[in-house]
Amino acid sequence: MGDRVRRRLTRAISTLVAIGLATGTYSAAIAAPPELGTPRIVNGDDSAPGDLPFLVALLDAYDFEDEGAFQAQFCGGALTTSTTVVTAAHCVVDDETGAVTPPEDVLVGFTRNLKAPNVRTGSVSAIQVHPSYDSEGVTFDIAVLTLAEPVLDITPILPMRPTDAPSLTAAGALAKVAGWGNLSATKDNFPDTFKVGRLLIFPNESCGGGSKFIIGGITFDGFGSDAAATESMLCAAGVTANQKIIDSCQGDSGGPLVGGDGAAMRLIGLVSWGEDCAIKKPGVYARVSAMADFLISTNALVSVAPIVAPTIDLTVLNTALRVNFKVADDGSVPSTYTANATDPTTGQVFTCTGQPRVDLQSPFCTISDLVNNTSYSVTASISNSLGTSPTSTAVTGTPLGVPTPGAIRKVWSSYDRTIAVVVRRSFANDAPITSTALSCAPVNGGPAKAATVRGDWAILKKLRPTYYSCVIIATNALGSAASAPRVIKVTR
């Protein structure tokens, strides 16, 4: 299928030969959408910080240890939930033996720059390949990597479902593609930071039907049914203002082809194969919507909006209420948590929002600017990209002039099951603080242990080797208040 189909452990398929805004027509019958305008990006742009945060680099674990991320990168992928990465099957399957790469051989890199110091990585616990994947025809070229630990501080992208708007993959639709692959069709030239740009989707008549397709004044040859399978493939390419062909290349395999914008943005394809790079034939991408059942079965596609309201409890603070969320496992994977506190007398509503925690703690948010000794009715809901849950049962909370608790600033955990923490001091306005303590409870259940905070320090000894949820508790005559929890690992 051409040299875009990479072989394992090569520095393969990941960017654009040049990135630009493409215009075009199909056989002079389909006019380019008028909003495309005149091509205005020539030879590609580096990505900006914050672009496509769901884009990941697949790294060979052994090469990463010896040579770093730049040399270890062999494919791209997309984070579609907090625990799943979607990539091309050919990235993780040996073409000769059909063997699937062992999960421990792959790391997932979360970075824009492969040469950045301390590239963040995640381990892989499982790799699942589409059961209909055919390495010879490169059909159903998709696989799911399950992460050993969830990634809760990066917003995933939702894969396209069959029920999403067909216009996302219609002929002439704009699609964004990105990766760290070769910038040259004739020599090796790999970038440190990934490239981003837009292509045009080819009609099925050109991607499996053999028809030609015109983009920016260049006539592209299509692929016939003997090469491209419309059922599981998309074709795309672009042309710059000076008629250079825009295409993905070696190093881009498995990377995302994205359609739509904002809340409507979807993963519509994965870089799969092509005949060389930047020639008058399009790049070929795995059609994600055709593999929705596989993605749902591997938990890589969230198929439902939240259908169960959260339950909440409140932590009383000085002029504030912390809302702690408990969420049912309905398969919806919430991305936003919202709480509202209503003053029953005036009807005024105060709001806070939160995101999933990056540690083992339940999510929360804090409603501020409340009036002490006033009772508020608090409700909450959760949302993901598909919708919002029903509203929770109301809970009443009354802010008090309790201390504003400090926080855990630094932690030392020794091998004799002892932890020492540096604490930011608590303070109180309405009544003096009478005690301050460090309290730690095992995350998986069990009794808490506490130690008095002396000055800026607290020490806890003889802990079990496990994860603890630790808080600072400050007390005065009006009551106690606890800081936001922090997870601390205790080792033997």
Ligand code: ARG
Second form
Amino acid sequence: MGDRVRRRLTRAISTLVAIGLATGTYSAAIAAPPELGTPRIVNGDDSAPGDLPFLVALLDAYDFEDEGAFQAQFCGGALTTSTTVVTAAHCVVDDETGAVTPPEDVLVGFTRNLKAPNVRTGSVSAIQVHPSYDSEGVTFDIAVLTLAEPVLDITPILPMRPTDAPSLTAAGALAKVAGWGNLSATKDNFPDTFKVGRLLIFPNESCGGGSKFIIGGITFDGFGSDAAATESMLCAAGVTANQKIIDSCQGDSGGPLVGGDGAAMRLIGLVSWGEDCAIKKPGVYARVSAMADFLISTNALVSVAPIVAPTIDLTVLNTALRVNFKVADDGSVPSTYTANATDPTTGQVFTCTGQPRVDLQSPFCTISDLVNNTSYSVTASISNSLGTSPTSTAVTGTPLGVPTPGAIRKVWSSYDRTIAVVVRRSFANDAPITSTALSCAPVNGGPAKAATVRGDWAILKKLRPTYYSCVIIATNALGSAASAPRVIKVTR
Ligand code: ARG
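After the form predicted on its own, can we look at the form predicted together with the ligand?
What follows is the whole complex; the chain from before opens it.
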């Protein structure tokens, strides 16, 4: 191997450029983060003892023997359990051959100062790469190293799960990146002790959508969707008080991007790639919350079988029901969301399954091939590789092609041969509503009269002084639906 890692070493022995503490000058796009005051760390001040204890250095085992940890360091990583280190796939996969580095060629370093006399190291017994990792597009840039011996005296960091608060990776969220990578965008200058950079998460539109994003008065360009695939990547960058760009750089790869504080602290990203370092483009990170299945299967994220049933609500559609899941945090990371609709007369069961959503909206699935105006009983469960939750409480739903009909909410007036009503609006199902009308027919027979509902009002004039039966009729491309009738007395 030596070869590949050595090659990377020369190219990479290279961190956090313009390491610094971002300050309260963020403008336009986001408000100033409150706890950031005068910068204390600008351009490469050391981390403090005890900072990011889960940060590890990946060391080339041969170079470590010959030249020590400082020369041997080629990537970063994060301890996520006592036996697993999560890093970037590109740190341990040969770009040209696709070969995975043999575990004996890598050591994990647990010491902050790589030039310290006794750098603590651990051996690696296995290296597993995400099955969807693609070195061309650098998608799913994640790998798990299994440690030969458990590390019991260092608190690991929990990877972000799809069920964690979406605010952790929302635009403008604060994050920290750390590593022993290059301090300079223009020359090789590597720190002995790791550096920490304070970054802000970019909105997806400014990551893979090409939009600009402004931080601290500096306008960053986004990457195009051809370069940054936000399903498996997220972007971040920072700006210091004196307008220097904070970014990760060569040698930081695989290292942790951390969001949240205290018990909510999570590993949200891994240093993956960028265009140069600390230019007006963000650094790109592997999006950890999109990798939960891989992390569970490699024991880098501990999950349990779901033990709490989901709660569901239904969206009525034309010959279909959309099932929306709400899931309690029971420590499980569900990988499949399943719903069943039972036809009460025939007993026939219709099913749908959904997956966790990377954009972290509540998961759903749609049961189709149902019959309109039939009432189905719907139940749901969630599952992962370890088991399935109990079944939810049943909810009844009736697929409907036409809109919900709305209703007459209140009769505003009914004299002067005029009816004025306040209407509760109809809701469109699959097809947009093309018209909503108030239609009134004399109870004792005779021609009906209709008027269009505008806003939530309808008025019918020149009626006869008698009793009228009135309905609201909503129409879409699939047909019309009428509300329950309301009898209204018209006077002169
Ligand atoms: N791929 C680099 C490495 O192997 C990390 C580059 C990060 N670049 C950036 N501008 N954030 O170390």
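Basically, rigid core = biggest C-alpha set you can superpose within 1.5 Å across the two forms. Nothing here was measured: the structure is a model prediction, and the numbers come from that model. Positions refer to the first chain, counted from 1.
J.: Take the rigid core as the frame of reference and indicate whether the C-alpha of R409 shifts by 2 Å or more between these two forms.
T.: The answer is yes; the displacement is at least 2 Å.
J.: After a rigid core superposition, would you say the CA of P334 moves by 2 angstroms or more between these two forms, or not?
T.: The answer is yes, as the C-alpha of P334 shifts between these two forms by 2 Å or more after core alignment.
J.: If the two forms are fitted on the core, does P344 show a Cα displacement reaching 2 angstroms between these two forms?
T.: Yes, its C-alpha moves 2 Å or more.
J.: What is the Cα shift of L400 between these two forms once the core is superposed, in angstrom?
T.: Looking at the C-alpha of L400 between these two forms, the offset is 76.0 Å.
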